[in-house]
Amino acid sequence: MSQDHQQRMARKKAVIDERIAKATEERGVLILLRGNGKGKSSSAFGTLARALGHGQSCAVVQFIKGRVQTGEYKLFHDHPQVQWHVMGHGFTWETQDKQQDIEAAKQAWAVTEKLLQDDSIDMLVLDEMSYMFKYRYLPIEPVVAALQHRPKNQTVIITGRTMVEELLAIGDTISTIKDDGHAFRLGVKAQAGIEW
């Protein structure tokens, strides 16, 4: 190893050493995941998996998916330690009943509202959350209310193509999933494993 290697790594970790000690407040994280590429979900359910693995009590609500059981609803719906809730009836251009669409999306907030309540759940997953504020089925005031006062250890995941202002406002981990090619436009179909 070369000292000029050494000397750049001995730099590094003490810019980073300062950080880590810099950082010392503990409490829970709003993560937003947004962009038009794919892995926004695959991304919450991955760090929920993290969460159980710490044996931390976890919760989703699926705000779109429920036209077909997803891959990660039949490894964790059954977990004791993961509360499982499909509230949505699919995408807004299949299920073409934008009042059914509406009255899902209030079903799925009175069941986050609470979840946002319970310091007992240490990680909620709101997987596409998103696009109800898009969509205007649900206003946004109360959600960022609640998200504001909820238990102080509690992290909360929300997925979706876009993120309002007001999300972005308070989240604290915000990351872009960039599309730069999906196999969907060179013709390969959706498949099992990979897109649910």
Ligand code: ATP
Contents of the next structure:
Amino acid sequence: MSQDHQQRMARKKAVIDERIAKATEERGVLILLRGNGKGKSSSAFGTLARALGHGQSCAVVQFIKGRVQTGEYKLFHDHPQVQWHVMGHGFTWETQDKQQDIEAAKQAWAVTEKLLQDDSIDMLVLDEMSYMFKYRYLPIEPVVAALQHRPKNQTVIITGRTMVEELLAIGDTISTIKDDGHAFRLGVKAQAGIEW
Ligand code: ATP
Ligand code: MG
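Would you generate the structure of this protein in the form predicted together with the named molecule, following the form predicted alone above?
Expanding to the full complex; the earlier chain stays at the top.
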């Protein structure tokens, strides 16, 4: 290895060490996972698995009731440290009953609002919640207020293809998952263990 390379690496390490030394705050964060690519919900549930591995208490609210028996549901729903809620009647792309969807959204929000006040919950996953704002099923203001007043150490993860500006403004960690290709467009059908 050249001396030049070693010097560059040493400088890089010094910069990173300095950044690590500056990041001293310990608190929950708001993670927003958006974009058209595959990997938002699976990232959220992967992070949930991480938290559970450390013995943390977690809750999940699924705002869109697609397939009920997803792999993550089967694995986590009766875990002693997990509370799992699926939105009432279930907004699906098929129902097309707006009034029923709004009712279900309100019920899911009522559950979520309580969880956002519960300091025994370390991590809260709000899967596909972003659609509730896109379709104006829920007003954004009370959600922003509740997120800002949640327990200091509670981490919240919100997923959905589009994120409203109000959430982007208060997100700590924001990842946009880009669609650079999807097997579905190659004629591969949705499969257990990959899609659900
Ligand atoms: P995953 O749950 O696999 O992490 P996701 O949460 O990023 O996906 P959603 O927008 O919630 O994606 O879409 C839900 C379903 O659609 C999943 O089964 C997912 O695999 C699939 N999907 C995601 N992105 C695409 C895409 N670009 N084209 C086709 N299907 C997709
Ligand atoms: Mg998803």
